[in-house]
Amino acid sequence: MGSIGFIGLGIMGLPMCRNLLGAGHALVVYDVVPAAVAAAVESGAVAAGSSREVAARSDTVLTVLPNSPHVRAALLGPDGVAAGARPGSLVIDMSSIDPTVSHEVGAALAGAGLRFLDAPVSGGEPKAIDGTLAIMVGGAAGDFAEVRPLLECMGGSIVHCGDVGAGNVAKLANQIIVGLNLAAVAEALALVERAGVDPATVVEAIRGGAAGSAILEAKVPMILARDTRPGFRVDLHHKDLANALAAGRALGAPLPLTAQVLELFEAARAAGLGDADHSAIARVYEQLGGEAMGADD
């Protein structure tokens, strides 16, 4: 793979970076937060002062950033990757963004002689830490084959979904399903609680049937314990659903349930839960029902 650059060392990016380092790759890293860079350097990475410097020192650049504007700035800005990368370098954006922006960025990078893949991930912080993320990739098949060994250091499920933008279409589909599942779980638990039935017992009764899901297993214990430590933040899921609606409007695809669940995330943000785990949308049902769910504060 040659030298590797890594831009974006947040709740997902830092453990992904550490898994690459643990697999023996040498990384040049950058983040706008100095403490994040320091943490990566402590794990064995080498610091750079900008996205441009990362690109100038790398053959392959990975980005894990919050949203479309951050990706545009890091890749296409005056101090960005395109300004420093050597022709033929490969850029892999692992952020979850609007697929129309992936198309835009990919075209701009191609004009600068660079190759591009969009490769968003799913699984939250726990799977970022243990290297078992689901990675959905869009772009040229040859570029995907070239970087698959690198992606395998971070992911357990790695699928080439199609051309540039297809990775983020798959990620938006994932986030719609996860968001609606979270809302269904929170709504069901609100009913159980109001009926005076033990929610843990109900979950045990239904987990082996058609209602069983990864969300039921991972998030119900957090909801009942009122544990809002973020594995994936409300703000980020809100962003993903907003991007899904934007893509749906652009494509003429109706997404009425997505719009409703987005309102739940909006209400959670308004309640000051933007930095909480996305399972905290259960708190919205507490406010609607006038009583708390699960363990006491």
Ligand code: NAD
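Rigid core here is just the name for the largest C-alpha set that superposes within 1.5 Å across the two forms. Positions refer to the first chain, counted from 1. Being a predicted model, the structure only gives us computed values, none of them experimental. Compared with the form predicted in complex with this ligand:
- Among Y30, L241, K171, V101, the residue lying at the hinge where one rigid part turns against the other between these two forms is K171.
- Treated as two rigid bodies, the chain shows a rotation of the smaller part against the larger of 10° between these two forms, based on C-alpha superposition.
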Contents of the next structure:
Amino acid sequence: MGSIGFIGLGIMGLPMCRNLLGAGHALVVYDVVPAAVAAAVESGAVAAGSSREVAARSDTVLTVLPNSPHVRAALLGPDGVAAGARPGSLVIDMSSIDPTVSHEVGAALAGAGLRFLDAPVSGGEPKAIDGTLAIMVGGAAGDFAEVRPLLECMGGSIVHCGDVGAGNVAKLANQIIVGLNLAAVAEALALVERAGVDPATVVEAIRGGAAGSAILEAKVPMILARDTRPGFRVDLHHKDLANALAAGRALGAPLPLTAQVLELFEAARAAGLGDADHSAIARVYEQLGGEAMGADD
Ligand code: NAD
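Alternate state requested, the form predicted in complex with this ligand (shown: the form predicted alone):
Entire complex below, previous chain first.
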């Protein structure tokens, strides 16, 4: 596989990095936060002082960064990957970003003689730790085939979705469906509470029918227990839906329900719930309706 660089050692990146180290790969790593680099070095990685240095010492570079501006900076900035990479190197961006930015970055890297895949992930920190992430990949089929063994160290489901940007299109589709499903569950529970019917009983009555879903199973217990520990944070889901709308505008695809649900996430952030689990949008319904949801406190 050659030498591997890894940039972005946060909640997702660090365990993904550890799984690559565990599979026997040598890694050169960088993060703007020195403590994150130190944690990876403790697990066996070698530290670099910049993204440029990572690229200069690697044939394949992986990035797991928060959003589009961070990806642009790490890949195309003055001290970025493109400034240091050897011609023909392969860059794999595993961040969840706007697919139109994946296109832009991919074209800029191609201009510098570099290859590019977008490969965002789904599954959260537990699956990052287990190495069972769902990985959605966009880019040339040959590049995908080349890095598939590397991705298998981090993922349980790895699907080539199409050309550059298709991975992030798949990820945005995932986030739209999860966000709208969550909003539907929160809205339905608000009605049930207002009607004075026991929500746990209603869920028991409907879970085996057409309204059943992974979100219903995973998030209703959290909503009813008023447990807002993340999980997947409101801020990240807000970011993904904002990216979906930006992509929709760029492509001419109207996303009316996504726009409405984004406003629920905006309201959750305004209420100080940005770091809470995304199921905390149920709290927004509580504020709208003045009705306590879950335990009496
Ligand atoms: P995080 O904020 O924990 O980690 C991001 C890391 O990138 C941080 O350590 C930060 O210091 C570093 N960073 C930022 N800018 C940088 C730069 N220019 N150069 C080098 N390092 C830089 O975020 P995360 O939770 O690991 O998420 C990463 C991506 O994965 C996001 O796009 C997110 O939407 C996606 N994702 C997250 C989850 C989840 O449950 N956390 C699940 C699926 C997908």
